[in-house]
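In the block that follows, a single chain appears as structure tokens, in the form predicted alone.
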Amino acid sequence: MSLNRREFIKAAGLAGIGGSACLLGERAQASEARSPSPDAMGVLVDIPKCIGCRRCEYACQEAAGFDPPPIETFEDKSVFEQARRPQPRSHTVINRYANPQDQANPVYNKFNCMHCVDPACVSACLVSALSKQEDGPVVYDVSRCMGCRYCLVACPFEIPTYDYDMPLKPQVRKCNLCAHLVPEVQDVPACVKICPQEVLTYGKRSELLELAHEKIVTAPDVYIDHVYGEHEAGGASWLYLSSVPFDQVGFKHFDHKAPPRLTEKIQHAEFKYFLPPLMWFGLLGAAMWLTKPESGGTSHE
């Protein structure tokens, strides 16, 4: 029986919806919410308590290893006025907010990576370069990484960074809770160490959740009835109180639920095996033969 071009390619197409939509329906099951672990740690983040000192910016890059300018240049306010995201060598910002409250004394607020339980980056990482860890943080080996910056896009607060400065050895850049330093060579993370606020508390997100509604019941006219962190996103090892909403400060509106949880059905039936990728790779060459120029014809241009 023959087939003619058009037959063919939607005969082709079903066949290709088909044979995804089972692996899809395989994998939807095993694709769960991820909960956090009774070990992990993380940091509560007292917006109200921050005077935008930066010295937080300074430490983390002194802990980093980027060699720093003199923590007396942080003062400089200049900064403040525009919003700035954190960048290959500067792992987490201050940014500066009006205050519909007061006028006279604006809001600041830290941005870094959230540390999300359930971390879009590490959904996305083909070759396992960012890995969640039992105890919170959410790191980076740049020994596995193949530079696609898959990460960057997944990212639904838009942290990671890419170090173009360095051809020979580019990498992601982004806070890793000083997971290199804590809890071997000091206590807290660098940042929760130098602040001199005490805007920073760094325990078991557990104990951190329950001290942030505490506050929040102790001084309702202080603290918005709302932890940012807590859900959004399938919810983060960072965890913020605010005076203001939060859309406010800089910070987006995100469901509760985990962007893996919803990508990783299409990702994993589309992946498996690499079957339906080689699957479509053979029905497009079969296409492309079938639509092929006849050979010997008359060539107009």
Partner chain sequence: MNMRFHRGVISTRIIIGLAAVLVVLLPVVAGRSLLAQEKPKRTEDAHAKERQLRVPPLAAGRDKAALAEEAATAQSQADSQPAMDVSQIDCRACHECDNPTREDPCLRMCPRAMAEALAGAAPEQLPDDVILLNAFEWQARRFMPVPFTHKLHADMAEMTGGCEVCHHHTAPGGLYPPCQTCHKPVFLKSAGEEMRVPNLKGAYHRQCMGCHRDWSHSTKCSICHLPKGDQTEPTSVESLPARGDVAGHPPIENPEHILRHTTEHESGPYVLFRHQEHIKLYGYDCAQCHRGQTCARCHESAKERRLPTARPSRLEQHGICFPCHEDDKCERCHSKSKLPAPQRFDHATTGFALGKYHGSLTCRTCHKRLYFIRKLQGECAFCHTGWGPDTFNHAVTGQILDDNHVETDCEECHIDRKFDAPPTCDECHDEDEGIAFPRKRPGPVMKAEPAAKP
Given for the second form:
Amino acid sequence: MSLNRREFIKAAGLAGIGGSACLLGERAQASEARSPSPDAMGVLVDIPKCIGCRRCEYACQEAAGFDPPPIETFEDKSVFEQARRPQPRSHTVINRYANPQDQANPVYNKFNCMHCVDPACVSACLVSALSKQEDGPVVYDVSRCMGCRYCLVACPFEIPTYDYDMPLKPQVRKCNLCAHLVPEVQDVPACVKICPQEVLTYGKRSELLELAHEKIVTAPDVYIDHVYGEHEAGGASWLYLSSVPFDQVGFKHFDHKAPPRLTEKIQHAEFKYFLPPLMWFGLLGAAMWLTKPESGGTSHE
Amino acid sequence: MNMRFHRGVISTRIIIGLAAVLVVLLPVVAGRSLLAQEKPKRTEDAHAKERQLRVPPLAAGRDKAALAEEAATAQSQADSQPAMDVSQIDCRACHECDNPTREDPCLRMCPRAMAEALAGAAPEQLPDDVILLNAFEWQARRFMPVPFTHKLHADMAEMTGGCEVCHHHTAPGGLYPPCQTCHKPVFLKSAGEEMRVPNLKGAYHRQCMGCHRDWSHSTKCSICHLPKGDQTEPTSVESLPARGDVAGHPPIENPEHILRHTTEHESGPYVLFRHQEHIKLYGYDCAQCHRGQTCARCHESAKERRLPTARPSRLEQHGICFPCHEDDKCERCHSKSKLPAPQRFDHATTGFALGKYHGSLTCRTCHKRLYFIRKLQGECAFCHTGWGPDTFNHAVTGQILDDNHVETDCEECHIDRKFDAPPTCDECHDEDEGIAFPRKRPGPVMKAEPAAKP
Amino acid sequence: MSEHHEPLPVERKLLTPGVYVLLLLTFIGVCFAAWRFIFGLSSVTNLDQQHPWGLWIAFDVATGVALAAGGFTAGALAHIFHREHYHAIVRPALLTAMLGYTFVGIGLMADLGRYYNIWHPAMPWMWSPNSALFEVGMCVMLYLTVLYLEFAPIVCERFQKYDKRFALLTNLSDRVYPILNKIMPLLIIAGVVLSCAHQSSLGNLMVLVPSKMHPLWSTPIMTILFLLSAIAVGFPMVIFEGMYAAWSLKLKPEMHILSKLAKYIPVLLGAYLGFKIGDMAIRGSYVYLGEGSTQSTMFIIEMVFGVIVPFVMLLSARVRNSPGWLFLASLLVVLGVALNRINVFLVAFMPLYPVKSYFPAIGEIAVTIGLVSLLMFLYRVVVTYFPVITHPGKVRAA
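For comparison with the form predicted alone, produce the structure of the form predicted in complex with the partner chain.
Zooming out: every chain and molecule, the one shown earlier first.
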């Protein structure tokens, strides 16, 4: 009986040592407040300017290291018959939508990783294989990945894709804002560079936001007064301007609060500095000790 | 008379033009050789940058219809045409108005020398033709330079709002700054002001696609860009391969007939013009009659602006028909009433009735040499080759050859195989024999056939 | 309290016809699993980019974890709160939990694309404390260790008392047994804390994706609901597997214990039901009940047959004292919670850009059935050779 109590104190001490606990607490703390970094880069998409040439799809495949088919094959407009989603080998896709203002000229929208300010995938990943860089990109480290695909589940924009057909070395595939290319080689993402219409503008997110609102003010007849990605799901590095409501070009409505804020709050409430579990441990130990009947020992004795 | 006057002008122009070309060429050639000396100093790295920054070369203007002859004489100099910077030429140097069009170029009435001094080049070389767009390394790796026809687009600009549609942020007319002043041909990491101004590639495409998309509903790259393949970079417009699917104009429906009404010609106010016949039978292209007409003439937005302008002058109207109809009397086209219509053209009136075989041909099948249909100068042999005594049944001409002539070579009677000229008997028969065509023939003549030429 | 029945190995023939069926099902599952490991997930599963998680996560992992909750609830009841009366059920519950969690691990291995990296969450440089899944992973790993340690004395007992053929093992057991017994209270408490932690974190997984969840299930208190339902399903699971095992091994079910145990169920289930209804009322999600969709139907089935009906049934002493009715009521709770997990992870999960809908492929179902069969077979093997089940009638000296 006394042994039990001694053991108990020892254990509490052991758990208290918890260098792990400190580490956990520190890491959890660091990720609590997420506002866009001032240096974060992003891309502004001027949807009305897109002509659906799909050059970006080609450039993306090339930059991602896949061997894309000849560039001429990307002129095939029949792929627009149905809305497409990113695939393991095409991290960005262009989709066509009817233009209510001008039947003859449909609108095109580009889908790829939004590089959220507070990414759900990063919060979801249990081995830190996904991380948000200070300069904007959400990048993936395959060497850590277990292939659990929680990031696919978590992404509100349904962007990451997975090599389901690979038995040994499957990967999560998504746009990484060309972060893998050395800045000297590629000073802007491949899709931004190739875009003939310059639909895409690469720059600091803060400046892009300014620019976006400026465009809305100067051309209120062209743009609807909404920058998609400014607040959606906590904000994203990719910002979109459109002439038609965003729900007509394949975008969904999201709360302004980033989804990880709630889950991380709950998670940290459960494990703040490892104290709640220790507290439970103590409480249960106390209960065990207090309810212990005077006669007999435990069954194991 | 008008024509003769026109030709006179042209020949004078040729002389002045040639002189001007020489004057302009000298400094340009000198400048080029200087550049050529500078080039080797640049490092390999700088070479790529230099390609990007290169000013788009300008192919000097040569309107094929008006200046064909001049071009032929200047052929030897064609390869060394000066690369001119369009931006250095003030549009107002020659044009009085802000938006010159092909129909109304509003040219200044000024001495040629002054125009040259203003423009720095002979008017023929001014930016009315093709500009090669080739400012990007990336593009140069994949595509041929894009030939941009300035004059054609200037015409079309009339449909969408004039020169300032492209030459934006600038007052109309005057000296337009080159696009590269603001739109950089390199792709820099953008920040601040650079974000707000598209780079040159973006600027070009946004300008072009705005209209190309609206008018052709196509965004195919190959409309402007030819893939490069293994070919070397062409240096001039002429050396560019033909583009397979250049955005052509959709077919224009041919009107069946046009009934025109004129009050000036009292004796015959009504003109019936057989449009279909001129197109289908005589084989004229639209542009052979509708010369110098612009897009704006038909397209709605510009039509409204055009309506108040004067009708074409009498000379202009007749000028189109004259080349063929110069010998005809007024009554050929003009009639007092709407009916009866003027007679359809009968080929028999030329002395050669079209039989069952030739009747099914179009005029252009035989009369192919000139725009305007003239008497054939021995072109029969274009089709009728390889005829000889063994292969040709002379009877089809109506003239049956007797035994003495049946094996005679064609050339014995038809000198130089000119079958449209009357045959001669002199080659074999002396004059004193009294044998001469058509008095004495080489055999019986078939009655039913009219006098026909072989 | 003064008397305990001694747990003993069940001396029954191992290879009965039923066991052969289990082995056949296991073999089929293994074949499909092998296919998956050779040709990749897409060759066996119906997973796609929009449905990254399928039956294996919803059932093998989430449901597996929930249904293994009997281990810690029974342990807490008997050892922490010293309801000594229930000692007889602790070992079978422990065995179920141990096997259950082992199979959660094996099922997860099949689902993970890079299963050989399954140890990564344990490496401090890869820790990701913001992730609910990290917490689940860590706790499952730790708890699995705890479970094996908790079970170790039972293994020792075999070599100490029933099988002395291997002197070395007997020796080892003699040495290890006292140490294990000393730390046992710690292990038991750790087991309870770890269980509570990851049962609730499992509920937090889907809180991250409110946009893809059907509103009937999408609630921020999913953690609490998962924990409460796990605690509520603990005793029904113990009753269910105890009675099923007894039937299968042709033993007499220990109704005197199970009936008493069943008294706790309405309390726990009632708490869960209360939270569930309160959540629905506060969020106003009841408007979706009449939607007529698959989701609303499944929710109604889950709540009515999985929670309300057994809750009402177990309020009655007649049901609690009748083996047949008790079994049925427990089974309903077990199925209800299992359905809840499947609903949360599969039915309520509605991708924003679906290409096609998801239904488990034959291969996925076969692997799952194979795993359950293997689990049942191993359960039988263990109770045959190790002192797990307490036989009525044999009295242990106090």
